[in-house]
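Read the single chain below, which is given as structure tokens and is the form predicted on its own.
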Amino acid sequence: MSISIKDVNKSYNDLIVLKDFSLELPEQGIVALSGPSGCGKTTLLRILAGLEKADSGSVHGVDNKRISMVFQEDRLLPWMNLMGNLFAVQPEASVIRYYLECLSLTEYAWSYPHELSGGMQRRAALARSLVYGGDIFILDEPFKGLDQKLRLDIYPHIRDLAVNSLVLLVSHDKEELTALADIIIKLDGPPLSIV
């Protein structure tokens, strides 16, 4: 069953972010959302993830789905090393080891977030999302701060996810969108609209 967003409205005081916004999303594949900063993409993703409540309208097809999200901020638990951050969401050590290797983080497994560079923290946040798993992956600028070679190494793992899950990818990088997305939805706003 596809995911249906119908006539969703969301405002913050006088700012209308979503106005009668509707969109159909598939159950699988990579759907990229592209648009200027501040147009309402993150609000839409937060509503899909159940982190924000729409003022009105409906979202169907996400109930009982396991949703994994990479936020714009890394949100690593500072009192835990990288392994602790990953074990917090996934008890299977083999899954953790696999993704540490995929994201070139194995040698930093026992490092704390403050000991990691910005790019490593970003990879750690992505690793946490991947080890958690899910039916829907919401990736908000997941490759920000990563060099081109590392991005290219990670892309196949993201494509693997999309075989059985929906990956919603927010990016401003045209090469990234071309390399990964099955569908690119161009957005503008606020209020959020499909171009």
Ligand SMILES: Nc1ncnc2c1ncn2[C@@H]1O[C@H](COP(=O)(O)OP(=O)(O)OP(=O)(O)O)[C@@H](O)[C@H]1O
Given for the second form:
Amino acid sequence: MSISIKDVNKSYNDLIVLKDFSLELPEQGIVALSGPSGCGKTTLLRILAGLEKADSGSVHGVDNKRISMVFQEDRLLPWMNLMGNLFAVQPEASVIRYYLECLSLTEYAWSYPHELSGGMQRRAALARSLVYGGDIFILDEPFKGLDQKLRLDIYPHIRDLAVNSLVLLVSHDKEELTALADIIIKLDGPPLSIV
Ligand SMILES: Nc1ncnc2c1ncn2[C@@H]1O[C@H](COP(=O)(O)OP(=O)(O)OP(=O)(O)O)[C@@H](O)[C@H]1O
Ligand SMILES: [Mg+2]
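Let me have the form predicted together with the named molecule next, following on from the form predicted on its own.
Starting with the chain above, the whole complex follows.
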């Protein structure tokens, strides 16, 4: 069954972020969401992930799905090294080793978040989502702060996910959208609308 958002409304005080917003999403592939800062992308993703409650409307097709999220902020646990951060969501060491290597993080496995550069922390947040695994990956600007070489190295692993899962990717980057997205949804708002 595909995933659908139907007639969703969401306001923060006087600000209407979603107004009767509807969207159908496939079960596999990479769907990119692109739109100006503040238009409502993260709000939509948080509602989809069940982290935010809509004022009205419905979300179908996510109840029995495993959702893995890269938040717009890294949100690493500061008191644990990278290995600890990953082990917290994935007990299988071989899976952790695999994705550390994919993201060029192997040599930083025992480093604490504050010892990592901004781009390393971003990759660590992405690594946590990848090792957790899921039916739906919600990636809110996952490549923020990464140089082009790193991005190009990581893209194939994102493509691999999309064979069996839905990857929802927020990106402002044209090259990233062209390289990765099966479907690009251009948005505007608030209230959020499909352009
Ligand atoms: N918890 C909140 N309380 C009040 N206002 C909020 C809250 N979360 C988001 N907003 C407002 O809702 C609007 C949409 O925010 P949202 O974070 O969804 O935008 P976005 O499209 O993800 O932007 P960006 O590209 O900058 O991340 C913004 O005006 C923001 O200030
Ligand atoms: Mg956002």
